[in-house]
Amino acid sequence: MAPKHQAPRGTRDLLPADTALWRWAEDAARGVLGRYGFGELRTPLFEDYELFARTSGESSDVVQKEMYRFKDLGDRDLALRPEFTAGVLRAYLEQGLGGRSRVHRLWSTGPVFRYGRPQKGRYRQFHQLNCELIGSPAPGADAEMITLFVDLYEAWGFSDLTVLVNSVGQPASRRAYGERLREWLAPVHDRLSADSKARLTTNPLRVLDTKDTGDHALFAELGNMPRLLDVLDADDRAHWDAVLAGLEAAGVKYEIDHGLVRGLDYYTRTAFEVHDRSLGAQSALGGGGRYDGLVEMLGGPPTPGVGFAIGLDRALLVIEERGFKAPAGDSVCIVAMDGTRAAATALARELRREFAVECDVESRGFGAQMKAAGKSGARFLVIMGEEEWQRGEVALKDSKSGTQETLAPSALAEALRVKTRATGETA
């Protein structure tokens, strides 16, 4: 029988054996993105409504068909996060970061939250982790954070990455581009899809994102489609080359994809996503662009930066597929007889201050504990013998090395970090 209670359509439980992976990845992001200067920034699950959907565009997905939306208590406007970045800038203005330094490097993880079809490594609430480049205009910023983008992935064991990239210019050179698109899609109209008519009157650029099937075989049937790269004026392509100069410098391989243009309003210039085509039609592996007028239009002075965000459970379900397995690691188990128990459960709490330990709580015999720590995969086995500890000793077992020493139990403790730091490993 069903139990009466199951999680939400959408969601789902992360047990400790999918964990275990889980914090894996986050400590080897932690290292890559403490090697790049990142400092974590965390922000609340909830925010005004208002913010997100200044920010993410009125006229997006996001605002129209996947906001979590509800009203408080107190009658305020609220929504869940569907993505980081306009939090971040909100933190960044109300803390004043801003005043503290020029440049700031920011990162940040957790539950977002969206409304959509639930699918493979898709949820309603999923976890991104978010890094955004606060404060430098210059285009070896939107080249680093590209760079710093892939290196996450490679920490995770990925190779071969294909970087898209695309320049959506500046407003001046979207409404030009508008207008292309515009006069470039008339012969179809009619035929588009009732969402992307709704957009080619308020946001064209937001045409090119649509998921429709129908509106891709309009696009094809019609061909050369206008690219945003040829209305750019000069500062906009001068940019532009740079960042791809910048790529060249730090041996990213790119491909240029005059369709991409992200599915937020907020950005500006470089635009870029990162694919894994061993995936097939489901590759994309998150990305993320400049947003030079965001932190504007929230209020603040001109402020430019340039962010991106990952969706971990789709990473990490890669990761599983391809038979990775988190690095176990090197646990000890406490085997103790009717006389030793007390001793074992003080030794346990010395050695739990340093090491992970396991330690029989029910009174169980020596068979049935010596049975239990082989199940329990734990490298070390401390047997707590009646006689060996009337001596002051207890046996160390080494499953790794197959050894086995008697040693004091105030010893146990540095035996076992010689051993640890032997393998480079920490329990």
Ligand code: AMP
The other form holds:
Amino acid sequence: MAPKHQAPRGTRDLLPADTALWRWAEDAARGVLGRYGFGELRTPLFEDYELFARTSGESSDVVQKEMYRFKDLGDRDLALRPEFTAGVLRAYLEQGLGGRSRVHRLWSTGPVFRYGRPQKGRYRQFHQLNCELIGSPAPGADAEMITLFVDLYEAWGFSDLTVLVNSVGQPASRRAYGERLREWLAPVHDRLSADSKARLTTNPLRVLDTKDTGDHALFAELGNMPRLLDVLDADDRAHWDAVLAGLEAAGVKYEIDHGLVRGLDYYTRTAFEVHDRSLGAQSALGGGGRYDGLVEMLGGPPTPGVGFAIGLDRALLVIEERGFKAPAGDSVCIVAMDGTRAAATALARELRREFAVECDVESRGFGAQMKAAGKSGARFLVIMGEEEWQRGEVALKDSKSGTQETLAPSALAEALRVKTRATGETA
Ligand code: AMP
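Mind giving me the form predicted together with this ligand, seeing as the form predicted alone was just shown?
Once more the chain from above appears, this time first in line as the rest of the complex follows.
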């Protein structure tokens, strides 16, 4: 019988086998973020619609086509967050963080929502790991953020990433560049996709973001695409050179991508992304950039910032496809007999304060429990035979070393501690 309800289109259930990998990835990321001095910020899943409309830019796809916008019962105009930065900066201003210290390093994670067309690596509810460094205009801040960005992927086992970088300048240089793009595209204007034609009037840079293969063929036909880097003013140019020098100093491999403009309007100067070809059309694993005008746009004082978002679903797809399995901790399986079942329940509760413990709850026979223990993958087996129990003993079998010993139940926890510590793993 088909179930009556299905998860909404574009959403997924993550089962325990999946979440084990997610937990591992999140824990690895938390470690890196802590070592870089980042603190975790949790903001609401929804905010005023206007916050996203104002910051993302009215012409962006996110605002025009992809927002989960709704009215609540109090007739408020709200939206599920399509990205983190706007909410993080709203919280930064509302909580007065700027007055407490000059530079803030904040990270967040959780679901984000975009009403796109679902396909492999593209969901309507997906998850991002988001980092912001707020308060520093220095190129060193951009370089540090790009280095952190790469180090997060490296912590997940991505060893050969090349980060793509570009400078999108300031609004004035972008306008000048937009003009150059329009002139460049004029000869093929009529053959561009409808989306690109519309973008050419509202926000010409976004034409470079097109996914339309016909558009890309036209770009190739024209050749000699104008470059944003050629229209930067002296300050932007100096910033850009210093960012690249910072990356070189840190030993981060990068490639300059002149077509990289990012989807949202608020970026200034540095923009960056990483891709993984194994993902096909949805190859972007993550990206970010500097957004020096954004806090002012939200009514705050001039405050520079640089940040990025990593798409966790896509990163985990790649990790999974490479056959990676989350390392399992050492667990314990207790096997009891009729006369020791009650004692096994108490022992399991005791050991579960520290270790992962399985213990039969169905009063199955000894043979069935042994079989289940074999299947469970538990490293340790605690066998509670009736006679041994009477003598004040249990047997502890370690499948890793292949040893078996007899010891007092009260010595069990310490023996497990020593063995798990010796192999550097925790239960
Ligand atoms: P963006 O803010 O659009 O650059 O998104 C940052 C990252 O989030 C992207 O590089 C993707 O890895 C991921 N991402 C964006 N949209 C989706 C989506 N619909 N489904 C899954 N991941 C996404």
